[in-house]
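Okay, so here's just one chain, in structure tokens, the form predicted alone.
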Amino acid sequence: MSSRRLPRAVAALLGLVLLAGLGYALRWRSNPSPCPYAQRHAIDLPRPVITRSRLCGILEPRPGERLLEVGPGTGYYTGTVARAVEPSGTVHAVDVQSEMVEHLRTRTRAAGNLPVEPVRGDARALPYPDDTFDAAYLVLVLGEVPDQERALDELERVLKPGGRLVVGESLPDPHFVGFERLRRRAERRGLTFDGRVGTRAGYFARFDASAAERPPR
């Protein structure tokens, strides 16, 4: 092969790789699912925009509170939030994958028995009664839930009156949920927008549950 043809061949190969990657991302976006446990190392990579400190800054976890994390994965944020609610608070970390739950259980024990309760559960049917939590958060998770509307209903249900919900999203996650869409959906459920940090491409948004008692269901 001549030196002139080689760059063309390389360019063609790169084009095929990019198209294959785009096709994979589109298929993944149209078929929501959690990050497989086999790819767990990828979800522990640094997140320069949606950082742990930014999450705590907008979530405002306080000692003694009972918090819910949906889709903790391997626990990228869990330990930081758990330390903020010590000594008498608890973070209930609900993940749909049993492998992630066991991984998180081992990780929190190794970190010194942090106040974390790993639980296997589905965001569409959270295993808690109404008005259980002072605050809840989920990061890079909402877009992975097959029924996002139901997940938001459940989050609103388990929050106490006046409770806080923080949702984190960032590109290039193929399941990225844009802020304006998220805000419309949250406000339809009586959740009041209370602030955002970050950019359009990566943000944490906070919503507050109504301080009024929810009528009996």
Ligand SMILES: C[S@@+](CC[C@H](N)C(=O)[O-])C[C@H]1O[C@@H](n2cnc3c(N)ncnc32)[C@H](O)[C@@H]1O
Given for the second form:
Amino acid sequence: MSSRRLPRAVAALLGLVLLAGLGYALRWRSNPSPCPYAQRHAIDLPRPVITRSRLCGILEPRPGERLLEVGPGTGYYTGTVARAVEPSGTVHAVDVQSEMVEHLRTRTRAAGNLPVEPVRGDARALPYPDDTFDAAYLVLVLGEVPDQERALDELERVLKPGGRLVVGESLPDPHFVGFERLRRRAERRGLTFDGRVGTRAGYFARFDASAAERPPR
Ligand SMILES: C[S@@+](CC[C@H](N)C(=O)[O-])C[C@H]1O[C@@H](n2cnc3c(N)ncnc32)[C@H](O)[C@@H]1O
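I would like to compare: after the form predicted alone, may I see the structure of the form predicted together with the named molecule?
All chains and molecules follow, beginning with the one already shown.
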């Protein structure tokens, strides 16, 4: 192969790899599905923008509170938040994949029995009564849920009046949910925008549920 043809071949190969990657990401985006357990190492990598301390700063977990995490995966954030609600609070962590639930159970035990209740369940039908939680959070999850509207309805339902909801999103997650879209959807449900940290490409956004008692359903 001549020295002029080699770069062209390499460029063509790179182009193909890029196209395949783009096709994969587009297909994944239009077919929301849970991040496979086989990719658990990728979700445990350090995150420069959506950090644990930023999450705690905007979520404001307090000792004694009952919190909900939807889609904890392997528990990147769970332990940090659980320590903030000790000694009498609990983080209920609901994931749709049983491998993730078991992984989280093992991780929290190894960390010294943190106050975490791993539960297998679906964001679209949360296994809790109305008005259960002081706060809820989900990071890199909403875009994986096939019916995001339903998931937001459920989150609003299980929050106590005045409860906090924090949603975290970051590129290059193929299921990234943009902030403006999220805000419109949340506000349609009476969740009031209360601040955002990070950037448009990687953020935590906080919404507060109405403080008024909801009418009986
Ligand atoms: C990309 S991972 C993020 C995990 C974790 N939040 C983090 O930031 O490391 C998405 C997680 O959401 C879970 N998930 C996806 N769809 C779900 C649903 N409908 N209900 C509950 N969990 C879901 C997946 O199983 C997976 O553990």
